[in-house]
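Quick heads-up: it's one chain on its own, the form predicted alone, in structure tokens.
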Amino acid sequence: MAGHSIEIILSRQLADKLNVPVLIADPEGNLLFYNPAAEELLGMRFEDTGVLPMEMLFKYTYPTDDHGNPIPTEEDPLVICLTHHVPAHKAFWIKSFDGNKVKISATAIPIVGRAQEFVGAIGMFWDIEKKV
């Protein structure tokens, strides 16, 4: 994360504590970090990818709406909020890199430097259809 802002940083690690998945882009729609419960539910390690540029997220994903249809890149939470710089939530399936389905709600926010600059989003979704 070296070059990163602090508030990327922290952001971050933040997100190694939670067990909600969370995603954290910067605003070049580059995904710069996904924490262990994304990995589980992604079917892939971070560690295997590393920092990942946003369409390929979509192209290994390939999130649909109910019907199967596709959803827009520009329809998506994290775009949305890497776009406005807004909140944003939707829930929508998607495919995990393994190959499975999974309905997941998602909200994105933007991540706001101390100079009042945008400096990302950060994304957290969560498998809807799981029971707990």
The other form holds:
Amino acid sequence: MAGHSIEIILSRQLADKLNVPVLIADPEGNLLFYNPAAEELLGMRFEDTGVLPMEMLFKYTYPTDDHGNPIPTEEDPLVICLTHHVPAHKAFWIKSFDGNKVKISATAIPIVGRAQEFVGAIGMFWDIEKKV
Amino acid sequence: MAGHAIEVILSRQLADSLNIPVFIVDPEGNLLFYNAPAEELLGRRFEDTGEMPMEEWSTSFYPTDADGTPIPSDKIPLVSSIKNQMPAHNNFWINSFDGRSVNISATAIPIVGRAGKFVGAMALFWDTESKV
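So that was the form predicted alone. Now I'd like the form predicted together with the partner chain, please.
Zooming out: every chain and molecule, the one shown earlier first.
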């Protein structure tokens, strides 16, 4: 995380303390970090995967709609966010690494500092079926 | 912000560095902070409104659906997140303090630290009509 912008560093510090799944991506779409809550939902550990290209995450999580049809990459909130630098939201199904199918609600927001430089994105997602 | 949990402080630090509107509330729903982009969207500076109880901020913006019908408070993501300590998302209309009607998309997440203590919530929202 050293060498990244202060906004990315702050994002990571906060993500590390939250119980909501969070992932942080750089402008090129590399996942720089995902927190323990995301590890639990995805069924993989950041210390095992390390920095991961987003394409690899999609390949393993296989996002689909309610009918089981693959979501076009350009409709994924994180892709929209990284491509257009705008927030985005969508609900869809994913397959965790341990094979469970989970319907998630996902929001991605661009990390654009006050200097107006786009430095990455934060993705927050949660299991829609999960109750308190 | 002094005297609040570290997660709330980090949330504020991050909110202060983002160009997306952000609200931060305490566990009782009292509004602790909103950032500069939120000030712009809402049409009033935080230093002019100060901290607000939930009953006030949840109604001040007159949240409605597309037909102009007031939405129940439990459909406001930040209210839902405080009550259920779960993430929530919704699209709805609000009236800004300066009289504009704005359609927003809002995601709220509980701020629950690793120790499992609920210390507040934050909402990220955006004008759905706003383009890059």
